[in-house]
Structure formats: structure tokens, C-alpha cells
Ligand code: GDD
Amino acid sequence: MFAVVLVGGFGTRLRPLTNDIPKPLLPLGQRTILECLMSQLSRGGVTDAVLALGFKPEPFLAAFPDARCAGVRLHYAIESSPLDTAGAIGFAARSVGLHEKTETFVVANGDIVTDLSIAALIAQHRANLRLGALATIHLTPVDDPSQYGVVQFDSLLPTGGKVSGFVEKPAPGTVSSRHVNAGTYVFESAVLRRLPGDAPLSVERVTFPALATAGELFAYPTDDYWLDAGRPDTYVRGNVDLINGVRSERDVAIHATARIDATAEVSNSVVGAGASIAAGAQVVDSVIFPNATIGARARVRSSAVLGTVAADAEVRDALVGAGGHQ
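Any chance you could show this chain by itself in the form predicted on its own?
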């Protein structure tokens, strides 16, 4: 089974980390966001993934020289100009001939961190086929629907039902649903008739509403762990959650090759391969990238560090890029 993975975004909210590293290649625990996603897709039966690339394709090619990630064969669809979400899906799917087949495939946003079972989503989609589905969209509940685009659907069925519409940032108390698009979908290749892939097109604003109007879009709501890792605070939280038991899976906090002085304090933090934390330093609720350096007596809290934090410096609620922090 194929998956189309959207990884062409600019990652502007995570600069300066993403000045040189595409967002899906940022660390998540001791792996990258993309590696974690590929493992999840593989467990769900995906054998091949097309990376829909635009911004900085070279790091992806360099990161996976054998064109495999977590056991999944990688294919690359490199856009010459931005195509938005539906345009990117159509372009990538066509690059591997999915438009010429009668086939089910998965679509995933490359910066979503979730415990969703891909296999369960696919199984529900196949059950929905008998009811006329061409696409099934994973939904997740949020505390404040007014901050999102809310998805309205037939909630009488325990596994969701037909999507009836979308409401963008509804006023409090005006909608019964508190579920939003969670960024993972299952499509039939027939959907590609709506996704020519030759011009910018939004799956959220155009394709999904059209499918809903036709009665061909179904919802799959779950309460699985879910996080959009595209903001500084959520990116750090996604890492910390992976080591403190919040997730259904767990990773080691400190890589075996990291060098941490015996007098340094490291708590509730991810420390990558080859990173160095000097004497008297304190690192709390943070992500220290592979080969990053924390100087003596420095204080780092609720931050992500790619480069160097100088001795005696204090960093809080910040992203430190390759240039470091003095």
C-alpha cells in the first residue's frame, strides 16, 4: 500500500531550527518526526511512501540514501512551485501512477505526532466503502473548537459517519462538534479526479467540502494522543511526551553517546547523540539536538537547542539555532 506524505512546508514557526533542517527531519526522541511517522505507517501496512517535496528536497535525499525509512520504500515528488495540500497530493500520487489504478492509499501530514492506529483507520475506511465513501478523514477532539476549523459529522455511529460540513473557527456554543481535521486520511484513487496536481489547490478548503457535499467523505474520530508539532511549544512537548509515559510508545531520554558532566542536572528532557552538557549546567523540559553543546553553568528550560549555549547563559522558552546563544 502507498502513502503520500506532505513534507513540503517551510516550517516558519520553528525557525531558526528549520533554517537548515526541514521540519519533518527535526528530532523526535532519538529519531526524527518523519522516522516516527514512517514506523507508524509501516505498522499499518504501508510499504511505499511518496514524499511530496518542495522546500529543501536535498536534506531528505541525503538522510535516506538507500531510499528507505523505517522499512518503507521512499519515492520523491518534487514540486517546481508550491501546489498547496490537494495540489501536492495529486502531483505526488500521479508521480507513482496511483491515478491509473483502483487502489486505496493513505495521506499523512509530515508534522503530525499521534498514536492513531493506521491499520484501524484503513479498516474503517474499507467498511465505509459499502456506504459510498471515497475518503475517510481522521478527527481529533479539541478543548476549544473556536480556534480551529470544526468538522461536523454523523455522530450517531460509534466510529463516525458521513461528514456533513465544515465550520471555520465557530463562535463558542454555535456547533455541537468539537472535532477537527487531524491530518491523516485514507483515499480511494478515484478521488484523484478532483486532484489534478497541476495547480495550487487546498484539500481542506476545496476537496473535502466537495466530497462532503457528494456524500463521499466519512469521519473517523478517535481520542488517541495527537499533537501538531509545528509550534515551538508543541514541538518541545512532543519530544518530552515521548519519554515521560504520556504516549503509547516510549523512547530513551538520553542517547548513549551524549556526554553529560556528573555535576550537570538534566530532567524531563531529550538529549541527542553526541550532545555535550558541561559541569553545573541545568537542562529542564527541553530538547538538546545531536551534537549540540550546553556550556558550564548554563540554564536551559522549555527550549530546543540545535547549536551552542554559552557558559553561564540562560535560555527559557526559546529555539536556539546553529548560531548558538551567548
Given for the second form:
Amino acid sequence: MFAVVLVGGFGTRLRPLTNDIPKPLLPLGQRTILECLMSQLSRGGVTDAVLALGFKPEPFLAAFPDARCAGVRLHYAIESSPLDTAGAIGFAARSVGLHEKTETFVVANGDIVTDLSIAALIAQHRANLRLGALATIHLTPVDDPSQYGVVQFDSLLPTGGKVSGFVEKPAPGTVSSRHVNAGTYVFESAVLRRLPGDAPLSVERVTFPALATAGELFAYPTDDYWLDAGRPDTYVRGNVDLINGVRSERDVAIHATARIDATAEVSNSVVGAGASIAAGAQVVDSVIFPNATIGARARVRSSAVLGTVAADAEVRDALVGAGGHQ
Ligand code: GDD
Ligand code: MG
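If the one shown is the form predicted on its own, what is the structure of the form predicted in complex with the ligand?
Shown next: the complete complex, the earlier chain at its head.
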């Protein structure tokens, strides 16, 4: 089965980390967000993934020189200018000929961290086909839906039902549903008729509302672990949750090649390969990237560090890029 993975966004909310590294290639535990997503897709039966690329395609090509990731064969669709989500899906799916087939395929936002079973989502979509489904979208409940695509659906069925409304990032207080689009979808290739892939188009603002009006969009709500790692706080939380047993899978906190002085204190944090933490430093609830350096007596809390934090510096709720922090 194919998946189209959207990885072409600018990652603006995670600057300066994303000045150097596209968002899906940022560390998540000892792997990257994209590697975690690929192994999840692979477990769900996905064999081939088309990476819908725009901004900075080169690091992806370099990261997977044999065009495989977590056992999934990779294909690349590189946009010459940003096509937005629906444009990108249409362009990428066409590049591997999905528009010429009758086939079911998965679509995933490239920044989602979740314990969702892709196999269960696909099975529910297949059950929805006899009710006229062309697409099934994973939903998750959140406290503040205004930053997401808010979805109204027929909740009489325990497995979800028809979507009756889809509003992308509504003004706070204007919607009643707490369920939002969780960024993983199953599409029939017939949906590609609505996705020409030759101009910018938004799946959230145009395609989903149109499919909902036609009665062809179905919901699959779950309360699995879920977050969108595209914001500073959720990016750090996604990392910390992966090492402290909140998830159905777990990764090691400190890479075997990291150098941590015996007098440094590191707690509830991910420390990548080759990173170094000097004497007396304190690192709490943070992500220290591969090869990053934390100077002597520095204090780092609830932050992600790609470069260098100087000796005696204090960093809190921050993203430290290649330029470092004095
Ligand atoms: N190829 C390509 N081209 N990819 C793009 C483009 C583009 O022009 N624009 C965005 N993307 C990719 C991003 O890289 C990301 O993986 C995905 O599309 C979604 O973009 P985000 O910028 O992360 O959107 P969001 O987080 O604000 O909202 C989306 O995700 C929410 C769930 O986390 C929407 O799908 C919401 O409806 C949803 O609730
Ligand atoms: Mg996002």
C-alpha cells in the first residue's frame, strides 16, 4: 500500500531549529520524527511512501541514500513552488500513478506523533466504503480546538460516522466540537479527481468541506496518544514522552556516544549521539541534539538545543539553533 507523506512545509514555528533541518528530520528520541512515522506506517501495511517535498528537499535525499526508511520504499515528489496540502497530495499521488488506479492509500502530515494503529484506521475506512466513503480521517479530542481543523461528525456510531462539518482553525468559541483533524487520512484514489495537483489548494479549507457536503467523508475518533510536534512546547513534550513510558513504545534517553560529565545533572531529557554536557550543568525536560554542547554550569530547562549553550548560561522554554546561546 502507498502513503503520501506531507513534508514540504516551512516549519516556521520551530525556527531556528528548522533553519538547518526540515521539521520531519528533527530528532524524536534517538530517531527522527519521519523515521518514527515511517515505522508506524510500515506496521500498518504501508510498503511505499511518496514524500511530498517542497522546502529543502536535499536533506531528505541525503538522509535516505538508499531510498528506504524503516523498511518502507521512498519516492520523492518535489514541488517547484508550494502547492499547499491538497495540491501537494494531488501532485505526489499522481507522480506514482495513483490517479490511474482504483486503490486505497494513506495520507499523513509529517509532524504527527501518535500511537494510532494505521491498520485499524484502514480497516474502519474499508468498513465505511459500503456507506459511500471516499475518505476517512483520524480525529483526536483536544482542549483548545482553535489551532486545528475542527470536525463535526455523527457520533452515534462508536467507530465514528459521517463528517457533517470541517472548519480549519476557527476563531475561539465559534465551534462546539472538541474533536480535531489528527492529520492521518485514508483516501480512495477517486478523491484525486478533486485534487489536480497543478496549483495551490488546501485539503482542510476546500477538499474536506466539499467531501463532507457530499457525504463522502468519515471520521475515526480515538483517544490514542497524539500530538502535533510542530510547536516548540509539543516538540519538546513529544521527545520527553517517548523516553518516560507514556507511549506504547519507548526509546533510550541518552545515546551511548553522548559525553556527560559525572557532576552534570540530566533528567527527563533526550541526549543525542555525540552530544556533550560539561561539569555542573543541569538539563531538565529538554532535547539535546546530536553533537550539541552544553557548557559548564549552564542550566537548560524545557528547551531544545541544536548548537552550543555557553558556560553559566541559563536557557528556559527556548529553541537554541546553530548560532548557540551565550
Ligand atoms: N509538500 C507540501 N507542500 N507540504 C506542505 C505544504 C506545501 O505547500 N504546506 C504544508 N505542508 C505540510 C507540512 O510540512 C506538514 O507536514 C503538513 O503539511 C501540515 O502542515 P502544518 O503547517 O503542520 O499544519 P498545521 O499543523 O497548522 O495544521 C494541520 O495539522 C493539524 C493536526 O496537527 C491541519 O491538517 C489541521 O487540520 C490539523 O488539525
Ligand atoms: Mg502541524
